[in-house]
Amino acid sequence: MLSWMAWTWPTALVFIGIFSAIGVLTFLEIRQPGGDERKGVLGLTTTRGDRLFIALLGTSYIFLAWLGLVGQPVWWPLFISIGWGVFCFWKV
C-alpha cells in the first residue's frame, strides 16, 4: 500500500495523526464556532488551530534537535513532545 512513495508505517501514522487532529479541530469548530481564544504564557492570543500549529512546530524542533545531538532511540523525544503538546493546549 505504501510502496508507491517508499513510506514506512511510522511515517504514515504521523500523517494520519496530523490529519485526524485537523479533523477533530474542524468538528469542534463546527460545534463551537469562535475557537476559544485566550492569552497564554507566551503573551499570544491563540485559538485551537494556533495551539495545534505551535505544538506541531515545537515537536518537529524537539525531534530534530534530539536526532542532531543524541541520535537513536527516539522514545524520549516522543514523551517530551507529548508533554509539549499538553503544555501548548493547556497554557499557550
The other form holds:
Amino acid sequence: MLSWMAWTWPTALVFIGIFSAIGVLTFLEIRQPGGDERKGVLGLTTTRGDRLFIALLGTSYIFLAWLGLVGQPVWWPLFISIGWGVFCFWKV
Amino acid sequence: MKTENNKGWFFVLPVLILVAFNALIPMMTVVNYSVQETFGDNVFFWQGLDWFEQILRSDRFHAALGRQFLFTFLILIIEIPLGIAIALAMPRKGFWVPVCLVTMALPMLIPWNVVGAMWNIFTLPDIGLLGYFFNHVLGIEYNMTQSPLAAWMTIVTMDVWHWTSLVVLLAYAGLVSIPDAYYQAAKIDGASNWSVFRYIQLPKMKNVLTIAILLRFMDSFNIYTEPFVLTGGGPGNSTTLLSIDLVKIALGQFDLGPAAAMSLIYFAITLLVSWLFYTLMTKDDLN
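Could you give the coordinates for the form predicted in complex with its partner chain, as opposed to the form predicted alone above?
Next comes the full complex, this chain leading.
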C-alpha cells in the first residue's frame, strides 16, 4: 500500500526522529504546561517547541551549506547539527 | 497541578487529517524521492545525498533562484507602498466605500491562468491593446516574446495588477479599525499628515501589513501559473522562476530525484524567510 511513497530506512528514521521529538514535547507539555517559556541569547522568547523548530531548521541549513560548499560525506555537519541542537535547547 | 479541559483539541482532528493527506504525506514522499533515482515503474535506487549536492552546485539553480528573489523583491517593493497609498486614499465612509472595495477585489477573483492568458493577449504587439499602443502609437518596441526586459516588465506589472488589491484590502482593514480619538488627539497636537501616518496609522497597520507581506512573499516566491501562461519562462530562460524550472525538471525531464531535492531546498528557503520575517515583526509584541 505504501510502495508508492518509496520509503527508505534513512528517510524513515529521520521522520521517526522528528515525530518522536514532537511526541516527547507533547508529553513534557502535559507534565509541565506552559512550554517552559524563556528569553534566550538570540533575544527571542522561545518555548520548547520553538527551540525544536529552530534546531531542525538550523540543522537543515547546516547540511545544505555543507553539501553545497564542501560535499559528502556528511559526518561533520552531523556533529555540528548535534551541537547546534544542544545549543538551541540550552541557550536559545 | 491544574487540570485543564483539552477536549477542544479533538475538534482540530479533521483539519489534522486533511493536512496529513494533502501536505504531510506528499511532503514525506518528496523527501523519499530526494535520496533516490527512478526510471519509472515504481522502481527506486538509492542515491544518497547526490541530488542535493548536484542542485546546490548547479548554475541553473543559482540563476533560477536569483531570478526568483529579484521577482519577489520587485513586487514587494512596489505592491506594499502602493497598497498602503491606495488604502490611505480610499474613503472611510459613505457611498464610495463598497464601490472601491468591490473594484479592488475584482482582480483577485480572476483565476491565475486566466490572468496569464489575459495579459498575454493584452500585450501582443499587433492585436493586444497595450502591445499595439506601445509599438504603433508610441513607437516604442515592446515584445515580451523577444525582449527579456519587456517580459520582466510584463510579469511584474501583471502581478502588481493582480495582487496589490490584497495589500490594499488588508491595509484598509487596519486603517478603519483606528478609533477617531487618535486622529482627534493628533489634531489637537497639531501633528502633520506625515506624523499621523508615521506614529498612528503605520503602527496600527503593523499586524495586517505583516500578514500582507508574508502572504505576498510566499505567493510570489511560489508563483507558477501566471508567468508560465504568459511567457512560459522565456524568452530563453529569462523569466524561468524557481517553480517553472522545478516543473521542467520534474515533468519535462522526469528527473524526480533532483526535482525532489530542489523542492526541499525551495521549501527550506521559503520556511526560513517566512519564519525570520514573522519572528522579527512580532518580536516587540511578545516582549
